[in-house]
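Let's start with one chain on its own, the form predicted alone, as structure tokens.
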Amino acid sequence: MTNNNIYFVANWKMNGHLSLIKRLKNVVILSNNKKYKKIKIIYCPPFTLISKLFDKIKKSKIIVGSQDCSYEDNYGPFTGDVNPKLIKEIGAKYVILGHSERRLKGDTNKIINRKIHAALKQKLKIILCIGESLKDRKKNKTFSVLKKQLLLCLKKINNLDNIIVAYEPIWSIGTGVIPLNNILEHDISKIIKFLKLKFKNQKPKIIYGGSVNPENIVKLKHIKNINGFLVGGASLYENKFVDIIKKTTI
């Protein structure tokens, strides 16, 4: 871990209901605890729950984000789409883009790049997901895949100030299988080196995602040069999420 802010991003995916929001009391308390002043907690629920989530956490330091956005940067006849303006108007400050589950639905690197530009135009901060498949990993193509994703997704982006890169090996998402720490450190160091070379003297923010839970966080927290974690299934359970945060900071 780095000595900078530590990000914990809760990606609820297509899960969640009003009763889950009512169970965030302990996360709210933790977010306001000065002991955890370097912690940045970001909840990304389905669009339908964002407003209700704000009602619950308005007296906390919890930040709200969305799980995706349209690349259309204006209002118009785009049935089913939610653009960055709408996301910003509702109060969200972050947006997850490039998640492998969205890529499977058709989001290409080019589309993700358009979404990033549209979101940055509205002053939203980006959590950009990158990751390789197990097939790519076995063929030793991991970094070539990650490099291509970064090059195309960040095309014509001037700086990284408002972008967090989330490294999520696709084969680790939801499987319970995570890479060894030395492998993660090797891959993450190459990502950081590449971003520093591309963006000149900047300090990239990198988080890890993929089957993060209260058990493996004890090992994952020792990964060098990362700024936090993107948490999927475990973030749906308040006590598990709090446990992950507390164990990271011990």
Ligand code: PEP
Contents of the next structure:
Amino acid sequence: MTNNNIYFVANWKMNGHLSLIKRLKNVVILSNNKKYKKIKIIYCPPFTLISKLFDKIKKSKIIVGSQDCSYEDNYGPFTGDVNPKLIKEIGAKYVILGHSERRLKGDTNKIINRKIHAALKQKLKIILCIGESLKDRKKNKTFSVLKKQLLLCLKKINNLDNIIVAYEPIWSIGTGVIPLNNILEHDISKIIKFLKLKFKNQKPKIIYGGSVNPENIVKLKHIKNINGFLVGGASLYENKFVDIIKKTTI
Ligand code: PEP
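Give me the form predicted together with the named molecule now, not the form predicted alone.
The next block holds the full complex; its first chain is the one shown before.
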């Protein structure tokens, strides 16, 4: 882990309901505890739950994000789309882009790049997900895939000030399988090296996502140069999420 801020992103995907929001008491308490002042907790529920979530976390340091946005940067006849302006307006600060589950629904690197530009224009912060499939990994193509995603998604982006890169091997998402620490450390160091070269003198923020849970966090937290975790399934359970945060920071 780094000595800087540590990010914990809760990605609820297409899950969650009002009763889940009512059960965030312990995360709220933790976020206000001075002992955890370096921790940044970002909840990304479905769009429909964002305002209800705000009501619940008003007195906390929890930050809210969305799980996607449109690349249209203005209002208009785009049924079903939610643009960054609307997301900003409701008070969210972050947006997850490039998640493999969105890529499966048709988001290409080019589309993700357009979304990043539109979101940055509204001063939203980006959590850009990249990751290789098992097939890519078996063919030793991991880094060439990651490099292509980074190059295309970050086209015409000048700095990383408002961008966190989430490295999420697709084969690890929701499967319970995580990479070995040395492999993860190796891949993350390559991502950092590449980003440092592309964005001169900038310090990239990299988080890991893929089946993070209260058991494997004890191992994962030892990965060098990591700035936190993106948590899917386990973030739906307040006790597990709190456990992950606490175990990372002791
Ligand atoms: C994710 O949603 O990006 C994710 C990492 O999910 P999970 O933690 O369930 O693998």
